[in-house]
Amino acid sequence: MLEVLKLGCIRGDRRLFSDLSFSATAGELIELRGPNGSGKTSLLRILCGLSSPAAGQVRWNGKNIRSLAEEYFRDVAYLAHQNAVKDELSALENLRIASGVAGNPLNKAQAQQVLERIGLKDRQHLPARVLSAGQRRRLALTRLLTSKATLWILDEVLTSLDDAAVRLSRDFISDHIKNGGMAIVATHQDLNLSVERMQRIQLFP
């Protein structure tokens, strides 16, 4: 269970949000909405443990995530707005290295199956720098398909994707939630996911 308790965030001399509280349990989706500059990405980074809040705390299964460190990070998969793809490496190399670093090593055949599922089978040996924006985003999404994390934290996950990739992304986020996972998704688009439990959080500038 994830608990956010009276969270506050300040960037520079500006308060982005304060007294923000909510919780998420297994099988639940949270849509995070708000215009640019409202603090969506800052909130996601706090939830991941990459930034510290100005006030309040984030708890995972009853414990402050600041005290859990690696124990918490193993349970979290974070996909930022930037793809974190290595331009000089092929799609296949990017996926295998990223999965290995995350503690989920893949052999070549396993990685190829994932790339085929995401529609990059014919691009697997190309350096990432020659891939289109949509293909690079698809490559970033493969890290979710190989993750064993319970909590997915996603920043504008559908950005740059074509219609087929959007449908695929919606499917595997829905599958993750139906299988007892949780997802917190910052988005400007309606996700239209087939899930039983969903809450929407709106941030204001």
The other form holds:
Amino acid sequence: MLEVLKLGCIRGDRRLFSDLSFSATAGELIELRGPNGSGKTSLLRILCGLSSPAAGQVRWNGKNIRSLAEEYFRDVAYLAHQNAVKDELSALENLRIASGVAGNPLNKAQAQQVLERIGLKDRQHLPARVLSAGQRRRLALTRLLTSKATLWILDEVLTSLDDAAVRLSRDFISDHIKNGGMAIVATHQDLNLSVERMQRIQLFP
Amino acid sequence: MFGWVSWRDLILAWRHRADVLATLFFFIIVTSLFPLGIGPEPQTLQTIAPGVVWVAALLASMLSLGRIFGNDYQDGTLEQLLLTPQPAYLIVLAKVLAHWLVSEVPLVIIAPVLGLQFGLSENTLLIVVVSLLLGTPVLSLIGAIGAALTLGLRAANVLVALLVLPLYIPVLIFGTGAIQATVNGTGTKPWLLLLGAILVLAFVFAPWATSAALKISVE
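Since the structure above is the form predicted alone, I would like to see how the form predicted together with the partner chain looks, so please show that one next.
Below: every chain and molecule of the assembly, starting with the one above.
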């Protein structure tokens, strides 16, 4: 269970949000809305433990994530604005190395299966540098498919994806939530996910 | 996981092998300029050899520091590395190990050949290699702190030099001291032991400082 208690965030001399509290339990989706510059990415980075909040705290299963550190990272998958894809490596190498580094190594056949699911099988040996923006985003999405994390934190997950890939990512986000996961998604588009429990958090500029 | 991080950096370095070779050639050229500039007097060359080899090694290793974290920072993979369920200390250590293997070990291997230009004896060349083997990991470990602190800053390369070179001084003193002692025939052992002690200290504290700096830089 994720609890956010009286969170405040200051960037430069601007207060992005303050006294923000909410909580999420297993099987729940949180949709984060707000115009550009309202602090969505800042909030997500605080939630995944990359930045520290100006006020308040984030608790995971009752413990402050600051004190949990690596233990918390085991339960979190963060898909940032940047794809975190290495240009020099092929799609297959990117996937295998990223999952190996994250502690769930895949053998070649397993990795190819994942790439097939995401629609990159025939591009698996090309260096990521020559992939299109959408294909690179798909490659970034494979990190979610291979992770064992409960909490997914997704920043503009649907950016530059085509219709097929959008449907695919909707499917696996709702699968994840049905299987007892949680997802916090910052988005400008409607996700239209068929999940039972959903909260919407609106940030204002 | 530790192995995967090092392995990843080694593959990436292999894809950028021109950068690695550039560092090595820099080292070769700088050490070769001195005999050409100073003249073939064996006595003088032997006196300056330890200093020249070590200073060139320091400068060459400076050149590659930006690569330890720079590219990963820019494409967002550094964040993902820090979000993996392992202590940042180990991630840093794995990356430093890869950096040492890629950027420093070639210098150690080529050093005896360069030492011949200075008319060093076989015994002295051996000490050159041993002192570099003990000293260069310290350069990578300390250099990583500077690289992490200057991530994403403008003029990062100049800043790294200003931050890190003063910290390299002990390594320079004990490294050249060891070689000088062999040339003069006084005891080499204390110098090497001191270098080893610095290595142990750097091994314990540098990755810790580097991971703290990285966390600040990605915030």
